[in-house]
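Single chain ahead, by itself, as structure tokens, in the form predicted alone.
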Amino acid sequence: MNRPPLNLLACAVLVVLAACSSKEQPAADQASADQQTPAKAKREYLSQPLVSEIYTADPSAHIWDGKIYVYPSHDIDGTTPEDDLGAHFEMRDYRILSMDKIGGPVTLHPVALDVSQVPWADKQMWAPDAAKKNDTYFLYFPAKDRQGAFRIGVATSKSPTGPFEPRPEPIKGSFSIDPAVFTDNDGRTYMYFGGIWGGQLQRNTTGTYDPNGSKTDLQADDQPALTAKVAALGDDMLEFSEKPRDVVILDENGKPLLGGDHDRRFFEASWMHKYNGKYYFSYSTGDTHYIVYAIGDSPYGPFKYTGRILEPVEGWTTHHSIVESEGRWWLFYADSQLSGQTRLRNVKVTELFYNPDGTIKTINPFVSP
């Protein structure tokens, strides 16, 4: 290490000298004086928070009837440690935040659903979904049951903000999380869920939940990785109309995404998309902590990888949604900048970008230097 000139050192023995001089150093100084310390040089954010009364995550955004509105989950501060299968994530009710254009005024609005309202749930209300038939409102939910399985489950009403009535029971034959619907130009919806670690797909691989099933896809780096599921919904859009089958996602050899792929493979948070008749699943990789998509030519897939769309963000998880608005793209995401801690998280937005060749532009979620 090299030595500091003597001048430094006698400037360094005179603030000494200063400081035991004076009992109290004014907050001014103080100031001054915390801005010439050497200290590691903070990130500035891309983007804000759009509400800070609550903490929120796993943005879900739609447009009905020209007003924006966002379907988060809604993260409380529990006492839950935490641990690899997100039991620290606690979530017990749902509060809608709409807006009348990107940057304007956003509001919370009253709680929508609460977790004691759904007669089959236990707990661990997840990241929702919503969708519009008509004139009715559809909110899609993960939540654990009474014997520890996630479930997903559907409340209805007739505003956009709730309250929503649950259903008595779950979706029939659906299981994990993270339920994203989709509505195709023609007027047929799919739902696309699932998550691998605490979302339990991997115990979920025959249909049929297994307590005692793998706590994490890890001990299969060389076979296909576990992946999303995907079924249409029938026109009551309360239920199946097909068993759920597997989102297929292809390496740039038309091989699938090996489960030792992770930075991108299939983990959680999925989300489609359509732009220029192509069709975007996009998801969350998880413990590499990517926002990633694949392209493909049908709702069903297959999909071909194809690249990022967010780099690592402040906090451990990221999840999204990607809407148009007024001709212009947006990316809604969230991160722990309110906090500091992962399981209190913040939503956000930002302007998402194509490429002429519609590859999507990668955001960096922090302002570059």
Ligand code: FUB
Contents of the next structure:
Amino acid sequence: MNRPPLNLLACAVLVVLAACSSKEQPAADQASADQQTPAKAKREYLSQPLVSEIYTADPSAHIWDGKIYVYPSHDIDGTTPEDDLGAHFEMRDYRILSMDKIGGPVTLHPVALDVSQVPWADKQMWAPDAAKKNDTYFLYFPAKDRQGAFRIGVATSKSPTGPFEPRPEPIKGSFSIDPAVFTDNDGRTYMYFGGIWGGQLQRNTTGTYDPNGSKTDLQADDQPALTAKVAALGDDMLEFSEKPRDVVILDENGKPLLGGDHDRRFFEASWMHKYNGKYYFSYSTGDTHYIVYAIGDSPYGPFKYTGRILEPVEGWTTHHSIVESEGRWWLFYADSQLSGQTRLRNVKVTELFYNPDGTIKTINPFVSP
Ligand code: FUB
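Same protein, different condition: the form predicted alone was shown, now please give the form predicted in complex with this ligand.
Expanding to the full complex; the earlier chain stays at the top.
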């Protein structure tokens, strides 16, 4: 029997392959995928990871004695499957980054605090922040206790890069995640904190952690949204000096943002900075992936929702901090550029610009084509 010519065989194989692939993907999806793939492949990141030796996220930046210190989470490649409550963020320790100037070499310091050193903490050392008072540095960090409730702990050191010595108990009256500590010009220090869903704010509405409380905020779309908390710290920087109160974020009509307003309502990742005498409270909208901000006249608020700082990055989460260095403003943030995986992030920095009216120019984490 005559064999068919090779080019005919090749054509037949191609036809079969094409038929198989069109069975896996509907034609419309295939067309849109074809349109998206080249664009996605061409996407260029606005900035590059600060370090690639380890995975880092949640960068809280501070400038002390002319040097820039970044306090990030240290992401690890754990085995827990991804869920809506962030069980896959299994971090166990903190390592600090420092640099003399933005754009210069970055030093990755050794472990500053490990979960095994913290008597009350069980797991999930999430987004930290730091503060300095006199000659002491304070590291504030959330972790789950043995009941599975997030609390916020504090550890001290004489060096900004640690090692830090943890207090034996969490801060009294603390709950939830993502502490961000801000010292005002009058020397008073405030902690902003909280996060919904995995951050458990919706399980702390009565003042006591309810392990059976709701997993999300999705049941209360027409109610004022759950929001961040703020409390002043005492002179020793180790405890709250008052009961935490709500960080109220108002819409354009002076009404609190509603739970259903997912593009604007608070989710997690509080930060506070001051610009031209105004207080800028910024945060992540979580499931819609924006970093947004609201402006107020007092560190307690209320704050008026003003706009977006950062459009969605690659990956599910981002988390930020804003600092001024040598007269320029910088946004530290994180994405998943190095790994392509939500649980393994890397911190970055880019310049942030204000408009003459004090609003912030929205940043696209990708270079526009
Ligand atoms: O890194 C764990 C959690 O993911 C943080 O606490 C949140 O802000 C989000 O970045």
